[in-house]
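Next up is one chain by itself, shown in structure tokens, the form predicted alone.
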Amino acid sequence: MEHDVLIVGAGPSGAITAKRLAEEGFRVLVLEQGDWPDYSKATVHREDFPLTAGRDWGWDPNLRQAPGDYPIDDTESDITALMWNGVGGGTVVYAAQWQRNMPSDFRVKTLDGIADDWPMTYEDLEPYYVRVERDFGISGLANDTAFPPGEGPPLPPVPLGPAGRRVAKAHNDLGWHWWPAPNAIATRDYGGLHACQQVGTCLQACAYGAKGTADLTHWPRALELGVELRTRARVRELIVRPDGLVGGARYIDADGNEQEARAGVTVLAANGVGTPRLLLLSGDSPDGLANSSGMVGKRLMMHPFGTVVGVFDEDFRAWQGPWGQFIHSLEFYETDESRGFVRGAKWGLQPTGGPFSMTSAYPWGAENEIWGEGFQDAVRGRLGHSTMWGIIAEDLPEESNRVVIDRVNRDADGVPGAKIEYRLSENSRRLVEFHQARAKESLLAAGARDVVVAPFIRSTGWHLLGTTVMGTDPATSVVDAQGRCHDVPNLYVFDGSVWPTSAGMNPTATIAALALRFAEQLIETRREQKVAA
């Protein structure tokens, strides 16, 4: 074999795995269906950037239709699946909100009698959180009172700003939790990252190299170590050998030619839609590969999202600064059954953006439209004077929420697309409504003269989790606690697909920590590892 390990996907989990294995001398090949980010399109200094950002840095692959994208039928889903198919993966366009899971997130079955426990604890993962926070240049403040004490991020937190200070004071008065929020935003020069220029465009593209994205934090070093990265390489199926092991993948290169990549071990890092799509397209069984449990594609979780905006008399100059989050609150994160639902949500206090954002239906709502007479005064009233809580709600796993193959809609290379079937549960609806009401109380306590609960929108499926569930029982799970498929001993899944439950946090921190832990376990057990010779 020319390569020891083949990795499918060059996002954060693929990048972390490739770099770590290469450090130990593994010969690593990575296939990525997309391309490198083109930062020449990060024209944040131009007045038309709010318009071009949606075209060049959009989250929805069905709208973007870049060469590395594939169609996702979401006609039977309450939420649209969002992603970035390219080197760096979802980190290229994430909001850089970097949240560890809480200890309770690993023990949902034990604490609340629902869903499943993870086959590991917070304490097991904590050392890996520390390491990936160093690698991604995370800013924040240690010893958040909601978490066990321990080492925190390597960089100081982003400025709270006027909005953060005002809402933090309100939470002090209410006796509610808040803490300077952790972000993947460099607050000073760090490694290959540059200090944040606070122009408020983190959510699309960072033109200054301040956002901790895998294409900047991991790929340069991985390539120096000898990792071979092939972009515009779309994997069509995994190669299954007569002995049941996976021998690599068949893929279509940038010129449209079918190629084969052979390796002793294969790792999937293609996100919660791409990974089950590939497994369902592989093997001789109509149920796909590694699917004796029948769980491949099932238990899709996407985090219902709520937004509550406060408008203040004070000018926060909120079009500047990181985006990001100033502070976060975990006051209502844990289960209180008297509320009529289980589990909870994390709040992150964010800016509301520039003039263009003041005129959009989200987050302001169609009933608050400002076009027409009084338009300029209305824009002035919002611009700089508003801030908002973004609410990440825990999404419980349900088998009816799933990813299946769409054989009608195909990508540019003729490979069948994906279809998602997803409905919000009653628990999720009650949870979001409760948190929106409490967030409204928070902003009113901070002195807001007006509070707007944003309408529910479908385009919030940034977090794609749970579709190749991790567990100890091969009858009910796809991979074990090392990310190894129960059915195929040399096939691994290292992305967010393996999460047994979704937590109520932005997931990249845990996806990254888990990928590093999986990579270390693969290194430790390399001598016992079955490989395709």
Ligand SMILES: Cc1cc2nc3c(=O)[nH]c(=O)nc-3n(C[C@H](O)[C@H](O)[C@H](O)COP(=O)(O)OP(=O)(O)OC[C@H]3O[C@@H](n4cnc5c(N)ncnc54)[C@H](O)[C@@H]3O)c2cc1C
The other form holds:
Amino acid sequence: MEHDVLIVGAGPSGAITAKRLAEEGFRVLVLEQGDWPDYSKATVHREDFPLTAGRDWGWDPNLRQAPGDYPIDDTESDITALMWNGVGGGTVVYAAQWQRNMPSDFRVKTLDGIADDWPMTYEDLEPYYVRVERDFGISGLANDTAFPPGEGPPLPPVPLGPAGRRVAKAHNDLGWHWWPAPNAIATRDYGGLHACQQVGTCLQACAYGAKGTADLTHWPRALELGVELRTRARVRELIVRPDGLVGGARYIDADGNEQEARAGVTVLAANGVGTPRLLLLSGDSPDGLANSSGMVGKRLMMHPFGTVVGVFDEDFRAWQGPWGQFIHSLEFYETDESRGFVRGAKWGLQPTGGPFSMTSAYPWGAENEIWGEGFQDAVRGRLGHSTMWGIIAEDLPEESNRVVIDRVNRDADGVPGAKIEYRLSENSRRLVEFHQARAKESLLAAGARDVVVAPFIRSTGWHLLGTTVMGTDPATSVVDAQGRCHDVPNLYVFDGSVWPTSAGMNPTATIAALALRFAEQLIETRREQKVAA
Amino acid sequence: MALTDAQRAQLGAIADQLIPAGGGMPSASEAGVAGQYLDEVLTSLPDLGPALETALAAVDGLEPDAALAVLREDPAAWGVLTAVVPGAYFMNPAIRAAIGYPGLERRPIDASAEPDYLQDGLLDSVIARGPVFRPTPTD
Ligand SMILES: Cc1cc2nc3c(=O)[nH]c(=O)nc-3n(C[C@H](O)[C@H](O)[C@H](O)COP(=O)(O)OP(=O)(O)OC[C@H]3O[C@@H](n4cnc5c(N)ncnc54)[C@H](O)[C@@H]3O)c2cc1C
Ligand code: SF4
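Could you switch over to the form predicted in complex with the named molecule, since the one displayed so far is the form predicted alone?
Everything in the complex follows now, all chains and molecules, and the chain you saw is the first one.
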């Protein structure tokens, strides 16, 4: 066998795994359906960038329709699923808000009596957070009072800026938590990363190589270590052998030819939609592979998102900044049942963008009330003078929220697409409304002369979690605490699909820490590992 | 992609509903939203051309305010219109100057300056309050 380990997906979870295994001498092959990002299209100084960015760095695969994309039917979902299919995965376009989960996130059953505990604790994951924060060049400040004390990220935080300072002062007056926010944004030259230029286009790719994205932080070293990365390699199904082990994968190459990749162990790192899609497409059973629990695809969690924008008299020059987040607040993160819901949300304070952004649905709401009489004064009022709280709300796992196969819509190679069925729960609705109301108070306390609470924005499914749930009981979970499928001992899932609950945080810090921990466990148990010979 | 003069006139009239003259600044059509700057937008994003023509054809013959009301109800058409009109308007350098927007500039972080989170003891009260998370049993 040419390769010890096959990894599907070259986003952060795949990249971390590939690099770490290669360091230990594993022969690793990675199949990635997309391409390397083309940073020559990050033309941030051109006047047409706000327009071309939607095409070249768009988040919705259904609109983008790049060669590496597959269709996702979202007609029965309250939220659309967003992702970047290519080397670096979602980190290429992420806002770089880098949040660890809090201790309670791993213990919601014990503390709140709902859903499930994780088969690990914050303390178990903490050393891996520290390591991935070094690897991704995270900036921030240690000893945030919302987390247990310990080692923080390697770089100093991004400046709070005038907006961050103003809101921080307001929180001090209110007695509410805030802290300089952690970001995957290099505030100094660091490793292969350059210092941030605060141009604020993080969500459309960084033109300066300052954002901690897996294509920059992990892939160059992984390739040096001998990892073989095949791009434009679209995995159609896993190869299931007569003995029940997985022998690798069948994929379609850039020329449309079907190929086989064989390896002793297979790791899925294809995200909360791509991973269940692949499992449901594999094997002989109509239920797909590794699905004796029936849980593959179920419990999809996407984090309902709330935005609250404050418009101020003061000029923050806030059309740019790091974006990213200046400060975050976890004041209302923990459960308080008197509020009428359980769990909570994290807030991140962000800039609002250039003139074009002042007219768009995000973050001002679909019925942006800027058009017509008074347009120019409204633009002048908002531009540079506004800042927004982005609210990441925890949603609870529900079996009816799920990923299924779409046999009608297929990708460019004829592989069936995915369909998501997702409805916002009553708990989520109440949670978002409560948090929006508090965020409005925060901005008013900071002196905002106007606060816009955007109605629910549909196109916000950045976080794709929960669809191959991790647990100790094979009857109710798909993978164990090592990320190994209960049903198939040489098949692993290392992406956010394994999350038992969603937390109310941007997930990449925990996806990354978990992938590193899973990789270490695979290395430790390599002697006992069953492999497809 | 060339729009006809009639299509441009139709677009200009609808665009002026969205952006009338005001605040000492010209309306959309006066600022070239249906002329030079439309051409620039369509050079950057050629795919918008056919979509724009479809949207305009659907409201051909309607008064501008009635046309706008129809376009608002069609997400695809509304998407094209609200990309093209402000896109072209803000492409005009005179408009950018009038709203005080210099474009995106490099603002490197000054590593030698005192970090602004340390100024005025901003974090003191947060730290004084102590932990705000629920500790969990670790066994
Ligand atoms: C616009 C946007 C903003 C975001 N902002 C933040 C943020 O601020 N903070 C944060 O923490 N998170 C953010 N996220 C989420 C973050 O990007 C993801 O959590 C992260 O990328 C997940 O990593 P992953 O490796 O598990 O999956 P992904 O990054 O999604 O990578 C999966 C890879 O697998 C490949 N793949 C899938 N199926 C196949 C197949 N069949 N064959 C071959 N290859 C396949 C895909 O092409 C893709 O490259 C954001 C996401 C988006 C889209
Ligand atoms: S703000 Fe910094 S990290 Fe973000 S795109 Fe600009 S240079 Fe890159």
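Take the two forms, superpose them, and find the largest set of C-alpha atoms that agree within 1.5 Å; that set is the rigid core. Note that the coordinates shown come from a computational prediction; the quantities given were computed from them, not determined experimentally. Numbering follows the first chain given and starts at 1.
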Original post:
Taking the rigid core as reference, does the Cα of G244 move 2 Å or more between these two forms?
Top reply: no
Original post:
Hey, does G447 budge by 2 Å or more at the Cα between these two forms once the core is superposed?
Top reply: no
**OP:** Superpose the two forms on their rigid core, then report whether the C-alpha of G374 is displaced by 2 angstroms or more between these two forms.
**Re:** yes
